[in-house]
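Listed next as structure tokens is one chain, alone, in the form predicted alone.
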Amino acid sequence: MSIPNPGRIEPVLWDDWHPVAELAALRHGRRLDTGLLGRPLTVTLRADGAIDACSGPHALPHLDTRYGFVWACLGAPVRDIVKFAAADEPDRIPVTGGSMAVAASGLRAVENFLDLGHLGYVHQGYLGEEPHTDIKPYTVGPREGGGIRATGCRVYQPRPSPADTSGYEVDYIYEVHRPYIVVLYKANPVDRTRMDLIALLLQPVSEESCVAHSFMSYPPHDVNEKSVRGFQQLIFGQDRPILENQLPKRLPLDAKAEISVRADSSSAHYRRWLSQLGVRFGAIPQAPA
């Protein structure tokens, strides 16, 4: 049984499964009051352990937990959860970044994510600065399993992890699983023969609001959980006031609006998958030819 859905929301997201709570937090406060593609939501930790949610009236039969976080499923879910194969790897380290409430559509997040022109700016003295802002060339096509992927990024940080303070260029890959979930491949500052995974899993709450839930997985190399979650906050932090004051709050799926520069590759590749997917909640269609 699945949620009325009165607003006739895409399939490919009501039929989806999506992040509604850090199971640390529920820990903390038992319940959460939130929200998931314009229905309220409730989320309650019970005494015995067991998780119950409900919107309004329907409680929720689609509930699991993965990567230290609570998903939920409004409709029938067509899939599983997200799966990451890299944080399958039995010596790696988890670690939730804790959740952030965003005044944006969480496909701004996504595409935000993905921009590499932002760093040097934005992020600047830890994932660029001047003047090593010019972006070089870089791939991008489908994945395999569906999304988009890019690969060829390469980047000049100067405090590319909490575990390193030297400058180096560091190589990324982008993968986009699904409207709302994007993950970054970065080279581990210790073990450049392996890769950090960054996955910024966006709970879509309304057309113009997200909650950001983060996840990391680290390679076993002196990671210390504190310093990765409040290195994580920080990046996100300098984020989301650009989220915040970007006109319209959703996301034009037109590839010409807004993109001009090669950094924005990537940015022109989601949204005309975005596009050909029919995703519509938190984004402003293309107008008909």
Partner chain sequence: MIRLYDHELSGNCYKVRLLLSLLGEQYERVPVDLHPIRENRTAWFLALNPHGQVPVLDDSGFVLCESNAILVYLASRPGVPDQWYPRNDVQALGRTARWLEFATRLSGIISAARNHDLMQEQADIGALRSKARSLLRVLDEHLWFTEQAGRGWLAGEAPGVADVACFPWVMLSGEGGIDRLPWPAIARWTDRVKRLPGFVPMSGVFPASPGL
Given for the second form:
Amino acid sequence: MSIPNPGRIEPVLWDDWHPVAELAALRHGRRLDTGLLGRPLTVTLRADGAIDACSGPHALPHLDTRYGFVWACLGAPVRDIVKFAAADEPDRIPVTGGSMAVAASGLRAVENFLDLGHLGYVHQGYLGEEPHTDIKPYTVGPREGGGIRATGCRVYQPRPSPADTSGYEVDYIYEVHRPYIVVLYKANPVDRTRMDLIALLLQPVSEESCVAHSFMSYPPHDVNEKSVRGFQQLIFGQDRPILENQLPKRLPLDAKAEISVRADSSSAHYRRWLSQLGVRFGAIPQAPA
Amino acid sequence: MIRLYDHELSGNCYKVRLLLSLLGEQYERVPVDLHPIRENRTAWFLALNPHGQVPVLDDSGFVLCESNAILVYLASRPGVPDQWYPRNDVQALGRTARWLEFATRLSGIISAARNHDLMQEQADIGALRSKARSLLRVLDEHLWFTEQAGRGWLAGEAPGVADVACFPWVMLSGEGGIDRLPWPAIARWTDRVKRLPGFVPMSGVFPASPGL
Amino acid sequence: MNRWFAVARGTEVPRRHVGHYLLLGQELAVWRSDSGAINAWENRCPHRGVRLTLGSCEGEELRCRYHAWRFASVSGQCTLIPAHPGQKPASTVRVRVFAAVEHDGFIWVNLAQGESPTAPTRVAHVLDSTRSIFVDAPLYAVRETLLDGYPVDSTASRLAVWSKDAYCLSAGNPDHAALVTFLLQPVTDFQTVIHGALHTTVEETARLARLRRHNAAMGTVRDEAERRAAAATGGGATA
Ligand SMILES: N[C@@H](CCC(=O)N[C@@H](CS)C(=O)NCC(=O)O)C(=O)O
Ligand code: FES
Ligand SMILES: [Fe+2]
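Please show me the structure of the same protein in the form predicted in complex with its partner chain, now that we have looked at it in the form predicted alone.
Below is the entire complex, every chain and molecule, led by the chain shown above.
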């Protein structure tokens, strides 16, 4: 039986998979009361290891796990859960970075993740620092398989990862795979021919709230799971108050709603792509022309 | 050698990091993973603190839990200026104890509200926010009259552990959905704390611009 | 609405501090530049909408927390975009600013845009002021409660609405020789701030006691107004 969709949420979201819980957090026998696309959602780990999820009286028909998270689809899945090719390389080490609820649209969180200009300020001393604040031109275009891709992003970082104690100019690639799924690749500090993968998986709870789950995948060089997770929580903890203090809480898709500069090229492409895709949940749609 | 068992996002750990930094103290941070693997519930950590909570301080083998106790200990060591824990001024000492108690009330309520908003934990969030509001009102009133009397700090003429104990939880109240707009005297006091030499922020707390 | 409201005591907005205020539902970032100019700005950065009260005051400019764009005192014009430090920001990149002045010990704000705002009503001889009180009740309920029996210093005096300004209640004539004047700030439709101006002086030793007495009396007004407002909306009223 399918879940009622009285709000007529667009199929591109309703019929897709979304992360709803971190497995490691469920393991402690906790019943998690959360939400998805405006519907209540309860996720429980049964004694036999099976996972139950229901929305009100309705059991969720489509439930699965990947990358250490439970994923759910409320409608009829039209495609598989997101897959990051690099994460499948056999020698990679997967790490989950935890889940944090945020009182802002998940689309704002995706945009923050893509944003280069804030690294030297919000993450000062870690992911950027004055006077290295200018953002050099980078390239944004469609991603093969859907979404958008930004390449050639270079930023000077004093402490790009917990494994680094000295700074250098870091290369980034960003990919938005789905409206609420974004991933970045940055050169591994030990083996700079390989890329670390950091994905931000947003659970759209309501139009103005989300849970940010993060997933990382590293080449096998001295990965200390605990420090990686701690670093991720520190960085996201810096972003959270920014996200919660953005007005409006939903992401405006109209290009004139907020002023953009060249450094915001990823954001501008992202907003345009969301418009073309017809995403409304968590967004303020473009005014009709 | 001082070692702090610590978590970046913990307000109670931040109290201790803040005081250590204000005192210009070198120390080693040992991160304890609270989410999701709950390292604080493992045998090795419970041996250190049977309550299973951070922060825990280890000063060359002297182990102490409870953030307020740690503040009092750190500020009472020989060589630390008297202002931080005014043990020679009974009234300032009494006021210090009073505001340490206040910090405990505040942290209980604000951490529950914050865990609700941040970690999706169950709570009667309306009741928590209204209790937090009553506490912040008391704090704002106290700070306003303190300013009128020509002072700027919770317990005495100079900043002390009382300020350090309250500051993190006041700053983190926003993360529990508690609005500080009605409390301008609190906002001025948080600016003063942020301008103390040696101030350090935590994730979710931003530094102030240099004062005049 | 071309009308001035007191939002804060002047001394409560020191230099290098960004105050967060609300007036008629409009969020404001209020700050004083090093050279003394009072700014009351829409609390929203034109770049990505972050509240400017998260930012910091850097002398003659306010710096946004998110990407550190800088905005000039008085005009709100953006002066620096650190992502493109060599480029001069377009003249369209500016924060929305409101008219603000400091008069009689208070900071007054007028939300009218476009029309040239008239001067605020002057409250003569403000010699001290009380702690401002935030009330979870609409302005009319606060005004009513104050009029119903605020304990002014001398037993003979009562508060009355001032003929020049319906948001202003006074015991005595505020043009001269009043005892106390309350300036009401409509925060939202459901919230009000009471600012109190005192028109007489007392010795420094008696001053704090007097301020405490007013603070306690205004607190009683707050509790009563909140009770009345809750009863009026039928929501969770407790007798
Ligand atoms: N009263 C203690 C409270 C410490 C506390 O609440 N610690 C939290 C982090 S802020 C913690 O370790 N929580 C994990 C748990 O309680 O399981 C203190 O002030 O140190
Ligand atoms: S949001 Fe203010 S500078 Fe970007
Ligand atoms: Fe960020």
